[in-house]
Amino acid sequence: MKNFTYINAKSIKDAVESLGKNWNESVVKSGGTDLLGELKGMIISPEKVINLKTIPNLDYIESTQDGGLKIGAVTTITKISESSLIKTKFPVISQAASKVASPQLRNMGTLGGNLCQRPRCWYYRENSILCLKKGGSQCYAFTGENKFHCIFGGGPCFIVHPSDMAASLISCDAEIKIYGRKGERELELNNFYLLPRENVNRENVLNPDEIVVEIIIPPPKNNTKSIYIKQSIRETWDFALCSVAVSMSMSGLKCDDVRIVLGGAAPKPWRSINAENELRGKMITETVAESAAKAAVNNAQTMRDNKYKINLFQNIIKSAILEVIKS
């Protein structure tokens, strides 16, 4: 890899002031499980790497006064998966965390890093290929090997977002706190992510001089049940072929409100409004669950090698809905 200056940030302000005005100048590192791969593969060659783990008080899981949660950006995935507080109040988040990569990577990887990780597309990760996302003229996946690529939101690039944590957190209506040179801002996590047609070079709204500092999760609605189901080629150390996070508030078997978010489906975590509309206000039966699963893939646009995702998504969405009402 190219030599770079390594900076141990002492505070959030210190980290932000060390960042440059463009993405080629500097990057931040937390666990480094994704960043080191990009550096070694010469996908990126920044002048500076700013270490966030030396900033005190960014590793925490705390209850809020209203019954929600706050999680610091450098909190490890292992800590999230093992938290009794999260298991009790937000099982979908705990389950998603337990399915991230391998135990060793969960011990190192952090929440902020997981939410901001770059695509796993093999064309993007191959440094000899100048794909559209790296400044080239085309997305090679569109006519090439695309069995792991998106069925929603594609064009002109057809990646899928790799984060398990993002789908689970969006299903809980989480917000993200960002700090930069212009100060602090908060937004819905669902609005943090971008489609390629909005910005083909980046996957989220972060500016080069901003960092993620916290995730805020509102208190769950009454009688909320949730689940995360992930299908991958290998049980560990692998990214989702298809995944689904379901959070449903219920009165008996009646769905009062619901969030359904898909992973491995689109260039960003994909909230399925169609599936939610099939459930909201209805008594949940196997027939209703199947209708919701079919509605979720109504507008899918498959490519040559990823048509299997239609049936796989239908199956895991239906299973997740039925598992929720059993829990």
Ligand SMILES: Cc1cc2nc3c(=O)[nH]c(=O)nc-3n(C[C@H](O)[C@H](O)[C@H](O)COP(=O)(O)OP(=O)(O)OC[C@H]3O[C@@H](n4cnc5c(N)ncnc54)[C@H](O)[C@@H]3O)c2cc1C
Given for the second form:
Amino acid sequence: MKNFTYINAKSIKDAVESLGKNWNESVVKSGGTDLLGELKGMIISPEKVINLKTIPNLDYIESTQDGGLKIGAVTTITKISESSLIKTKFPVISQAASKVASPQLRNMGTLGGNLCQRPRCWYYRENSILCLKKGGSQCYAFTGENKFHCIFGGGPCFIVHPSDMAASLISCDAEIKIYGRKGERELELNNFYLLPRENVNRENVLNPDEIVVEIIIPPPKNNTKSIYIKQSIRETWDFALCSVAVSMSMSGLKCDDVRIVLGGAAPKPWRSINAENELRGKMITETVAESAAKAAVNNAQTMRDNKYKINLFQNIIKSAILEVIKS
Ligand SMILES: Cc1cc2nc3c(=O)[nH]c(=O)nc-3n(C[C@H](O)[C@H](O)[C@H](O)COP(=O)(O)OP(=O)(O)OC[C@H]3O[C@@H](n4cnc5c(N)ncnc54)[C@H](O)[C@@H]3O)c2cc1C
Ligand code: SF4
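Alternate state requested, the form predicted in complex with the named molecule (shown: the form predicted alone):
The next block holds the full complex; its first chain is the one shown before.
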């Protein structure tokens, strides 16, 4: 690992003022569970590392006056998975949190870090390989090993977005609050993420001198039910091969409105508008759930090794829709 200056930030302002103007200069650390791997593997070698965990009052889960929630960026994934407030109001978020990595990683890992974690593509994580994302000239996954890569939104890089939390939060229409040198901004979490065709080097809209400070979740619509289903090779300590977050507001068995967000599918959490359109306004039956699942994979583009994702997605989407109406 290359030597760097370590700064314990005293406040959000202090953290932001310590940040440099480009990504090679500085990086922030929350739990460090992803960042330390990148530093040790020399995937990145910044001059400064700024610790956000020393900022007071960035670790909280609070109800808002309108019945929603706000969560501070350095709140741990364990705290989120154990919160009774979240379990009752937003089961999809609680279930996603409980499926992140392993208990040890959930104890250290924070919400901000989970949402901003870098991709797990094996070519990206190998420092001797200079692929497109790291400034090279080609994507090695496209012509090489692509078992864990995307089936939507790919090109010229084919990563999948790794965060379980992101898919679940987007299904609840969450917003993200960012603080930088130019001040504060808030945007829909769904618009926080970028596709490689928009920026092949970064996965979100953060500038080098900005940090995530809070996630805001609006109150759920009437009679909203939600669920998170994840398939991975191992039960624990593993990223999603395929996952789905469903949040559905219902009148009896009729779907009034719905969000379906896929994980392990695309370079960003992938809202399946096709599947949502198959459900909105309809009575939910097995046949309707099946056509939504089929619609979700209609425009998938597979590569040599990831064709299995089509069936896996169809199955988990159908199961999630049928499970959610029973909950
Ligand atoms: C073996 C293993 C298995 C895993 N399995 C899963 C899984 O199944 N599901 C899943 O969702 N995740 C998984 N993860 C990822 C893990 O959840 C993340 O490493 C963790 O959530 C990141 O949180 P952190 O606080 O440790 O982030 P850090 O490691 O501190 O930071 C991660 C990245 O985010 C940036 N960052 C951190 N905080 C902020 C902020 N507030 N604002 C802006 N940028 C920020 C850092 O600069 C860094 O680039 C796994 C990780 C490992 C090592
Ligand atoms: S998928 Fe992206 S990160 Fe992986 S080799 Fe291709 S360009 Fe690099």
